[in-house]
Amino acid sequence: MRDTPNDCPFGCTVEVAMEAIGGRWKGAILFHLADEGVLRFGQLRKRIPGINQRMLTNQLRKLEEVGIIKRTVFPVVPPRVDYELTEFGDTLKPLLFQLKKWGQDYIDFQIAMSEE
């Protein structure tokens, strides 16, 4: 993640936030972890249609690097890996649930517009 000076122009904090959580898949990953708590890799993959194994791995690593999710590996055969929001990641829950609501409102709005 890039450094941000204290005197950055208005809006740069939004850019920093979007860099950390933006993109096609991170929001869906974060939502499912916020909604369901601890999930395994396979469970996440089933809940996010269209994402492939490589992309899910990549996005999980990025979210872990910035401290939003925690990865726990259990020394069993076959290996078990759990993912969950960190304490800081938990601060995203209200935003994620509001974004879900906004998404539904947007779908309803689009349907209403197409009926006009």
Contents of the next structure:
2 protein chains.
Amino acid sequence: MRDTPNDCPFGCTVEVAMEAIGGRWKGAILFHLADEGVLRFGQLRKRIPGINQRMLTNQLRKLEEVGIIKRTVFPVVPPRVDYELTEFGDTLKPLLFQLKKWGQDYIDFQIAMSEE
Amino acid sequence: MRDTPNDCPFGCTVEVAMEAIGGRWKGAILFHLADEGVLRFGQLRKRIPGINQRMLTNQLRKLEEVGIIKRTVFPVVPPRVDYELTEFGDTLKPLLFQLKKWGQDYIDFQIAMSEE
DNA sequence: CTGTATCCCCCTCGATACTG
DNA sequence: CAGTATCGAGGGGGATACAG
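Rather than the form predicted alone that you just supplied, could I have the structure of the form predicted together with the DNA?
Now the complete complex, all chains and molecules, led by this one.
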């Protein structure tokens, strides 16, 4: 997080947004929660190939910290922890779906470029 | 860039998109180009406080490499280099403005959280 | 003005093993 | 099942100096 959000003369709100939802995994995590609602830790892991436990825990904590996702622990054995978007996190949905759509276009474009 | 874009079972197109436009500076660079059109190296630098020459050059090269921005060198002294979005880069515009809007909401939300 | 070239630190991230 | 602990490699990123 930037120390002083007020020294953002022009387009740096974009930077702030990128810090919140950017990085290697956050986008994928958020997309799945936006797409499917409530998901357990293990369900998220299955949906994000390549991520390991450490990273998943790590990123989930950061998203929880800034109020984008909610974490619910059930005191049962075996343990069960649910993750979902908060009310504020829901405001990300249009962005995430647009991001996904653009990502598909981007992949197609890269393929077209490499084939020319 | 991910090696095999095809091993993206579910929401990983979001990951791919984040790799292309994510990171500390790319969002800001793209936003300014989307907002103002053609900008010179030095103009970009002035608009992105905190970035240094190395990083600006670095990120511009990456964006150029994947076909999002176009670089035009004018053989004059002193040198002049223009940057602008490519036709494909233009498809990012709605995303960037939405990103900026959400970033503002996010900043407000963080302030509200810390004041509660 | 628009870059390269070095140097180096830190922090992210991955692999693996272990725990309640 | 859902984590934590530890270690280590790698690269992102900054400061500075130099070049065309």
